[in-house]
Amino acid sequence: MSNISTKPLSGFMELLPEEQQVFEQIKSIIESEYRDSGFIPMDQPLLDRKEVLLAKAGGETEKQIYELTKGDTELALRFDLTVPLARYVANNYGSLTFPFRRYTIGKVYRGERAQAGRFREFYQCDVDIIGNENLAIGYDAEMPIAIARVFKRLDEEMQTGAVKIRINNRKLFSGITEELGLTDTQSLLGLIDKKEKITAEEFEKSLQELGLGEETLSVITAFLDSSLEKLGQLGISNGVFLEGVSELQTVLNLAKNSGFEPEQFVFDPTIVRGLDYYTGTIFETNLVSYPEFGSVCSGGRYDNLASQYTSRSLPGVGISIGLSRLFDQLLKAGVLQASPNKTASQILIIPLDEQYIVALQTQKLLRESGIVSEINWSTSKLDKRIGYADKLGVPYVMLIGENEVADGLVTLRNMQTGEESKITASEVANAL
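Output only this chain's structure, taking the form predicted together with a further copy of the same chain.
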């Protein structure tokens, strides 16, 4: 034995069994809703060549990346699921059928400065639909519908509450600034992206400081306050803008009529989603009761998934849930409670008088009625073994000793009430 620290690395989530069980529940809800939305599973290596991962990446990403060398090859851990997807689609172009619909739930790595709620290893849960040369706007509408489906299940099973799925289209801003003749749009876009995090006065002041001219300012301000219906009153006739409005109307109309609560789908001209990746529809999702979480699921439409690897035009649309962060936030906010049990078993079978084989056969019988149990093989005294069941938090204990075997029965004890009943093994399923 040495003095090696047994703590996990800082920024790397490692849960106790009581928490892990809840994490797995959320993960499996997301997975099953993605799958039931007609996406197929994909699982890719976590390591890739550094030049592959960084082909398109900029400064921040490059600083955060975990890199290593094996033999002569410079490798890195993936920092998102989209770059490996791009490589995959370019590599398997001839074998795939487009639109290609896949989901991936997997870990990604970013060596950010460690701080509360920020993880260096974390799960992303992505769906993307990739087209070949073109991709109809209806596919964009599938994204808010998939978000609605996932969060409806999460609300039903874990009371996470309603969501607001905010939808915008980058073509609106592009069209407006094109028509207004603005050439440097990056600082304006960056300011809009920050709007939610600063006060109205601060926003107003920073907007003035951009020196945009009065007319421009009034159009921008009117746009940021506009509803979908009032977009026509901005007086913008630019083709890109009108295309954006039309796409937005289609996406909102389809989402609102998909059979999920229509009010959760809202147009929000203030969402931006980074500066240059997305080109059309964009999404952010907030939990209505927990605005402080920030966006829990985001994404959008991009013109070209894999321009760094192929000359083919592969437009796509996708969303991503940052699962590790969401779980951590829900747990800290008290929305999720760690399971009271340290086991997923419903019954702890305690064989007495060495009735081990009957215990095993009973366990198999229970399993066939869908009941998960475990056997306590300890030779300690009964009260110690009951104490173990108590610590484990298992709901029922089943005693099988000579008397039970002679009567062809088992003793079932409810650990909460202490109540005991002698019944046949096949009656147990009903008794639970």
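Return one more block: the form predicted alone, after the form predicted together with a further copy of the same chain shown previously.
Since only the chain itself is given, any partners or molecules it might have are not part of what comes next.
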């Protein structure tokens, strides 16, 4: 007997059929809403050149990528869907129409520590809009609006509850630190990024330990506690800051007047986003009833992402739903229930007396009527084959034997009630 473990690698999700069907349902809803928001589908390789993926990412990202070598070529598995998109747009610039709108749903890989809700292989569901030389701020507003569409549909069909889409602009922080004369801001950014994960006392203590001056601390604290209306009271005259305020006001105004509940779009100055390629508007999304989930969707504006691959200016904005994380947490919280069926089949066709040809012909008729069915080719006893249908949760069993064929009928059994009826295959198709 082999000693090889059959467990998946840590941080790699494997689902049972009844769970996978619910996962696919959520994925289908997201894709449908992205498509209805005017985005076109796109797919890219899981593998790319290491230098491409790390052109705009370093530090922790470089430590987390999965590297491979083939001959003299250094390769890596993609860690997100945005950096490969920038490479794609630069490569296909002459064949694309701008603004280029795309959605991608696919797996990405990060070798970080696996823990609850954190995976090393996971699905992201991205929408992005890429401009040529410029990209109007109105496109930024499309991101939270698209996400509002998705989560409205998820709530309608799966009762996931309301969402809060938190919006900020990196130019605010950049403008403030520029006016204050701060040059090393990474530690401060990192601290703000984890503000909601630690206590107020821990945050205040860590802020003091950064060694910032009293005036600087006062301005930073006032900013982090500010509302959109009070940003003008901070006394910041920096041009970058003022530009960020204007963009933020536009995005929030458009989102709040898009026909969705305006209160779900809020300004949050503590949103800074970890990846360093964001240059303007940034987003985080939380489920109101499940704050312990943390952010389930995030993104932002990136004006210079493609600069490593081309001299052209290709500004973009995007947002991404972490599908694997979202699904896992909803399932564990009991919001989602595994499907009662372990198959998509509505009917299990059981050919008796070797009536295989008729079974295939009947399956074709059902398929043309949009009914999913499968044939059980087993030669075991009938009760065992019916038991198979029961274990899978198939709603109906169809028996086709010599008597049925002679009468031009089939025997249809309702697996829930046990009732049987002899009807034509066409009548079955019409009934279901």
